[in-house]
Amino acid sequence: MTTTHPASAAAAADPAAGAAVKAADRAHVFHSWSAQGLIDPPAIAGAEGSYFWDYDGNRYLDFSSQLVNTNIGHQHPKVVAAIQEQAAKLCTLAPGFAVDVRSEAARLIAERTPGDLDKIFFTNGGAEAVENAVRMARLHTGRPKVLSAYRSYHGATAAAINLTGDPRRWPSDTASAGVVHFWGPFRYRSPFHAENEAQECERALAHLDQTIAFEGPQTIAAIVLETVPGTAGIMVPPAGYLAGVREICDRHGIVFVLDEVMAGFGRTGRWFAAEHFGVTPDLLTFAKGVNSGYVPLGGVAISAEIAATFDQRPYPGGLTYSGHPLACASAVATINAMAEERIVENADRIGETVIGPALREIAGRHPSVGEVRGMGVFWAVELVKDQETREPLVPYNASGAANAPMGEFAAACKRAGLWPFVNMNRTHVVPPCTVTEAEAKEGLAALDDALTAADAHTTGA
């Protein structure tokens, strides 16, 4: 496995250049999910491996993998070289042509997807992948409704944002998009009053079955689930749950869609998280880790049955940049590097022997830690005011002063040179799949120290 050791960021510090970059950003860039007048985006000068740095010489260990997508780390030389070589050969070509690098990317992906998901429809990212999976399911079944979980994120395009379960949906929710939400399993905050994982699984499946019965099975085209929900909290489903959903879908002729945009390509210590659960969906969406975000790319892996629906009937969807040669070249190089350097196995080992054990030890030292959970390099630390009542450290969807405890925790991480992934009352431990044991321990030590800021807000502190 390739590891990198970036030179000191301080040696390349250039505050004046950083100030110019930031000034241009604030003058012209409109940022996503933000009140434009309230943000102060850091100006980043460079990145390598598990680190990135700013123009002031501050270097950060990237425990966020940016948006949980740089699975092979920053600036992997094999992927950079592949993009350069493809640019010199053929930069772009319309999706209606057969292109060697597009075909190879599809082959490598299909080789790793479960079951017979052997046809690949390429998109520019995860939201478009979900959008097209829903369209395929509706056309295949002739039914209008789609079910998804409340604790979920599926993207920000029209159908994907309505499928999403977290508050980012609210401003765009039309309540007429044919989406019905239900509760998925989450033992720590169980809506089913379950006493153990088996009971949580059983009751969650019964709830889904009842929801389908009341909505009318004949009206439901698809159930869309993140195999392991990501931004919503990295809640690993209990044994038997996904298999139970598969059985429900089969019973009612419903298309089962697994969203592996965040969980796929090594993040959970497997090529796809579905491998952990022995389940094959009808459609599988991917993006992010397929090429670590080096060039925008996503897609849908399609079962033989659904692909056959469009053998003689045109599929009414497409994108100008579907299967873009530069994106596909980066995917080919990424997948080959992950195989050659055993990066998926590294993610599994680091999670099993370093991150998991360390987080459980950290939980025992901090009253602010309610639960740790995860697999591979995909972990969540649930922060609470009171371990007994499980009251979250900050209220659901808190902002402003109400979110101050999480802000203080994040600031403590950054002062220690750790860039965290923080969402609501959680911090997620999601370094690149290439993270070394030493880097993981460095980040976990910084996290351990930063949690004292959260501890100060616990009951009785």
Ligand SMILES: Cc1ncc(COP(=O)(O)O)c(C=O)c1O
Second form
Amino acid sequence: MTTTHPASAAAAADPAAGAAVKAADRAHVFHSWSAQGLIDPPAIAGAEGSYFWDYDGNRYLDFSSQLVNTNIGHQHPKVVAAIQEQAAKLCTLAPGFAVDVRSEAARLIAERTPGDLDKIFFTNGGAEAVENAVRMARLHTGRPKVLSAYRSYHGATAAAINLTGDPRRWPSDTASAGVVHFWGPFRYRSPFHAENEAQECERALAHLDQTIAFEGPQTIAAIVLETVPGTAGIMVPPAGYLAGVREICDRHGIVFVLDEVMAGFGRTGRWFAAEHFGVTPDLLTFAKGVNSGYVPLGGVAISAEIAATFDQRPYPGGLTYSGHPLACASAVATINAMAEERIVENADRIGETVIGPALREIAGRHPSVGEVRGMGVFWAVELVKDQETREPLVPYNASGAANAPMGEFAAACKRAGLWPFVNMNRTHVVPPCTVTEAEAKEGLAALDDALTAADAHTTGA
Ligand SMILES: Cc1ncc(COP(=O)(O)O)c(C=O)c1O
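Could you output the structure for the form predicted in complex with the named molecule, given that the previous block was the form predicted alone?
What follows is the entire complex, opening with the chain shown before.
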């Protein structure tokens, strides 16, 4: 596909306007996940395709897709036009009415979800989708507990943050949410001391089986897993793992929830990551890529059996903006454009032929790269102090001076015009699914150079 962006962001530079945006931000905007006095949010003037730019003439290639959500790139003209047309026609309508774009968005999503996940409950984002999936599972089974994995992220609302298996949960964890965590497979840092993928898979399934046996299967409503865990490190599960979890759920009458908020809608080179593994969950949560976040939207795709639970009995949940017409119109346009322009196929091809091979080559040149892994436009580069011991380049959950090596790496990327995704000791290569071969190569070359900053912190450097 073709994208046009200013030949030079410098032409659009307006530092005075940027300073005003920043001053109002610092005075009045309260930012997520941050100590408000310690942050310096960059003021951004515009974006198009795979790039965005600030008011000072700096343009960045977005290897983060913002928060891994702009799968179709910035300002896709068909999606922008659909929002404009819908705004002129009908901006809002309560969830209790049938409306053309809501019906069509649900139909297009259901057509792509695996198996019989044919009913769609719309939310405003990913966390609410997870929240409602858990509610559905508890009501469907009449059981209280939910199992989820360490090394996971499921959102920042009550149930979703308690399911989350990373330090963002800790300040909100009252230990009373009915969530039990277990270890998923992760060969590079195997919790099971496995020597190969097959062993990792077998031992991870045995561990889950044991966890369930000791928790009491009749107390467990759901197992919630990211199909490919995203923010926690893009750990593609070994062959057979998700099928094994499906079998365990079936054996105990446990609802299997796959969270595809990040992995869905093209990110892994398929409409849904579950396709790679031939597995159909009972509930599938989505958000982000469904409309690339142009208007907030998420949802739960529901199996026939769980949907039937609420045929004669009301579903006790709802949102004023469930299935918002502007959000649904942008989802319809996004899904249609992704199909017409073969954007999911592009993500698959770029991963296979450009990102994967380049990252493997880069790994061979840099002592700081412990492992590269991923699929589609969903890749992690694991940075280490020592390739032998696999000691992470920075300690788990490091901040301040302890996190300086990752800060230096990120700064080197930005100086080269690359906006990286950085989490703990990893950088994720997660450009839009529309990224061109030339853009991917440009970003990978900048990443290659910036890794020299990480190499300086390796043992013996
Ligand atoms: C797998 C997964 N689930 C849920 C969420 C939460 O989505 P949201 O931030 O839209 O609430 C995220 C966000 O990154 C996610 O990656």
